[in-house]
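Read the single chain below, which is given as C-alpha cells and is the form predicted on its own.
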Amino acid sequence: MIVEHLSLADFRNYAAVDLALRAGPNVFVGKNGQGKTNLVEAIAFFATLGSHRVSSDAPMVRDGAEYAIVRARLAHGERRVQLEAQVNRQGSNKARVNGAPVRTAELPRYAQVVLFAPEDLQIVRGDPSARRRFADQLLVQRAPRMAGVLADYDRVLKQRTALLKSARARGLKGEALSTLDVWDDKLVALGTEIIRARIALAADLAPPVAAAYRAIAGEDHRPELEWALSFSRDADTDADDADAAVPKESRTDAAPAAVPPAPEVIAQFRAALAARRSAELDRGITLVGPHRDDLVLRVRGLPVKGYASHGESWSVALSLRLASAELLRADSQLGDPIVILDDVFAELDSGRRGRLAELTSGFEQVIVTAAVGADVPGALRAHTLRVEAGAIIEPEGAEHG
C-alpha cells in the first residue's frame, strides 16, 4: 500500500496544499515548526482516527477555520481507493470512501500506517495511558470494529462514572443505586471484549518485538510484555500508575499469557466491581476496568520504566512499532502497511540509525521527515522534498540514495 496524492485544506498549517508522493522512500526536510509532521499527522489519521500528538482533533484545524479536509488516493497493485476527513473543531468528524459518505470508524478498513516518532518513548516511559492508547490503535487497525466497541465502552464509562459522582453528591449508598447494576453489566461486556483482545494482541507481538529488539540493539536482552489488570490488583491498589501495575517479583520467561475464556473474564471483572463499590461511591470514579490496565514491557527480567537507559528505551519502543508493521503486513490483504519516521533518526545514535534504516526500507512506502537531512541514512534518501513554512519544494539536487 501506498500513498499516491495527498490534498490538504485548512490542515494546521496548511491552507491549501496537493502532494504527489512515489513507492519506497519519501524524505521530507526543513528546519522545525514548518510543517513536515504535519503531513504525515494528516496520513496517520485515516489509520487511527486521531493525532500522535494531541489528544483532541480542534488542533489540527488551521485557525480560523470551523473544520480541515484531508484527502489522500491509496493504491494497493492496480487498485485506487479514494479517502476523505473532515476533520470539525466541534462536533463528530465525516467521513468518505470514493466519494461515498461513511462512518469514521470505517477509514480503518482502508489505511494502514505505523508512525514511529520522538513521543513513542513515551509508550515505554510514560503513564499507563501511552500503552493503552498504543495498543488499542494497533487493535483497530488489525480489527476496525475494535474502534467501535473502544467508543461504547467508553461512553458506558463516563456515564458510569457520571453517576457515581452523582451518588456520592447525594449521600447515596450502593443499596440505593439498582442502575448501577445496568452499568455495570454493559461495562463487563466491552470491558472483557477489550482486555481479551489486548492480550491477545500482546501475545502475537512477542515474537516481532523480540526479533525487532535483537536486530535494532544487536543484543538479546528478552523483551517482554504482560497486561496487568486491574482486577487483578490487591484491593488497596487502585493508582493509575505503572508502577503499581508491576509484580513484586521478576518473571524469568519469556511465555506469553494465554488468553482468558470470557467466562473467567466476566467473573473476575464482577467481583471486583462488587469489591470495589464502596471505595468507588466514595470516590466517585470507576477503579475497575481495561481503562485502568497497564502494558507492562520488561527487558532483563526488570521492567522498562524505571530501570531500562536510555538506548534499551528507545530500543523497546522501536521495537513495538516494527512489530507493529510486521503484524499488519502478515494481517493484510491491501500490502504493507505504510511506514513513517518523524523525525526519529536525530534521536538515535549512528548504529541504530542505519539499522532502523536497514529494518524499514524494505517496506513499500516509507515516509521520513528530518529537520537535517543528513541525519537520514543514504538507503532512504531516493525521493527529497524541502519543506518551508507550509510550502512544499523539490530542490534541483534532490538527493538520490
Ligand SMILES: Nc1ncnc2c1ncn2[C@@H]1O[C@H](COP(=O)(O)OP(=O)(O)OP(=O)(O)O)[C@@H](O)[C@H]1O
Second form
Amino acid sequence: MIVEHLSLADFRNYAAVDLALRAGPNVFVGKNGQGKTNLVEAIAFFATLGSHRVSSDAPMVRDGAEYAIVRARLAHGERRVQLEAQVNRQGSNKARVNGAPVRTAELPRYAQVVLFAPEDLQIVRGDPSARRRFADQLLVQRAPRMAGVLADYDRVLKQRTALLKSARARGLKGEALSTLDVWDDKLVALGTEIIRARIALAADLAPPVAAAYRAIAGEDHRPELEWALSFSRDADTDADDADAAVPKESRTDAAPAAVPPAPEVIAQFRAALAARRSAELDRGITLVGPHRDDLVLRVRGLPVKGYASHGESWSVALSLRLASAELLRADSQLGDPIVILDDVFAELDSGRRGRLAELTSGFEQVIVTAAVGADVPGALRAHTLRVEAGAIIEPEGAEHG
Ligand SMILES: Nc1ncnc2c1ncn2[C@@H]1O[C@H](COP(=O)(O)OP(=O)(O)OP(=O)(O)O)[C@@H](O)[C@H]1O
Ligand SMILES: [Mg+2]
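Following the display of the form predicted on its own, present the structure of the form predicted together with the ligand.
Every component of the complex follows; first up is the chain already shown.
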C-alpha cells in the first residue's frame, strides 16, 4: 500500500498541511527540528495507534490546541481508503474510515507501516520492555485481535497487583485468597496466549532476520532470537526487568524453538505462580508472566546487549525492522507495508547505507527523512521535498501527484 495523500491539522508543529506522496521513494530533507520526524510519526500513528517517541498522546497535539487531526488516503491497486484519527490531548481518540466512525483499534487493519528510527537501537540495547514493545506491536500488526488480548492482560495484571499490594498491607485471608485465585486464572489464560504468540513470532522472524542480517552486515553472524520466560528464570534474579541475557551456549541446532502446547505453558505458569506466591505477597508485585519476559537476541552466540559492537547492534536493529516488513508483506492482502526510514542513514556507514537502500527500495513506497540530503543513497533519492518550520516545500516545477 502507499499513502497517496496526507493532511495534518494541529499535529506537533504543523498547524495545517496538505501533502501528496508518490509510490516509490519520497525524501524529506530539512534542518534539525523542522518537523521531519513529526510528519512520519503521524503516518505511523495509524499502524501503531501511538508514537514511537512518547508513550502519551498529548505531545502530538500542537501546543495550544485541544486535538490533532491526521488524515491519510491509502491506495492499494485500485482500492482507496480514507483514514482519519483525532488525537485528543485528553481522553480517548476518535477514528473514521471512509467518513464513518469506527473504534480507533480498527485503524491498524487498514494501515501497515514499518518505521525505522534512531530509537530502534534501544530495541537491542535497552531494557526488556523495549523488546516486548517491539514484539507486541508486530503481533498486533499481524493479528489486530491481539491488541485486545494484550490490553486485557494489562488490566488483569494491574488488578492482581493491586490485590497483592492490599494483601501485603492487611494480610491475605479467606475471601481475598479466593479472589487472588480468580485473578490467577485470568492471568494464566491471557498470559499463555501472549507467550505462545510471541514464541511463534520469534520463530517466524528467525529466517528473515538471518537473511536481513547477512544482507545488511555483509557477513553471517548467526543472529538468534529466543524468549527468556519469567518462569524459567531463577527466583534470585527476580529484580524488575532483570537482564535475562546471561551468556549461555548457543544452541547447536539453529532452528528456533517450536511453540510449546498450551497445556504445557499453563502448567509451568501455574507452578511458577505457586512457587512465587509468598514472594509476591511479600513484595506486592506480580513476579511471573509475559510482562517480565525478554526477547534475547544473540549474534555469534553472544547476547547483543552488552556484547555486540555498535555496528553489529545497528545491524540487528535494522534486521528486526526489515524482517518485520517482510513478514507483513508476506501476510498481507494489502500489498507491502509502507516503509519509513526516519533519519537512519546518518547513523550508518556507507556500506550499510547502500545495502539498506537496496533492500528497501523494492517496497511499494518508502518515506525517508534526513537532515542532510547527501546522506540518502542515490537509489532512494527520486522525489525530494523540503521541510521548514512545519511547512512542506515542493521542489520548483514539481507536479502534484
Ligand atoms: N506538540 C507540539 N506543538 C508544537 N511544536 C511541537 C510539538 N511537538 C514538537 N514540536 C516541535 O517540533 C519540532 C521537532 O520536530 P521533529 O522532531 O519532526 O524535527 P526533525 O525535523 O525530525 O529534526 P531532527 O533532524 O533533529 O530529527 C521541535 O521544534 C519541537 O519544538
Ligand atoms: Mg527527526
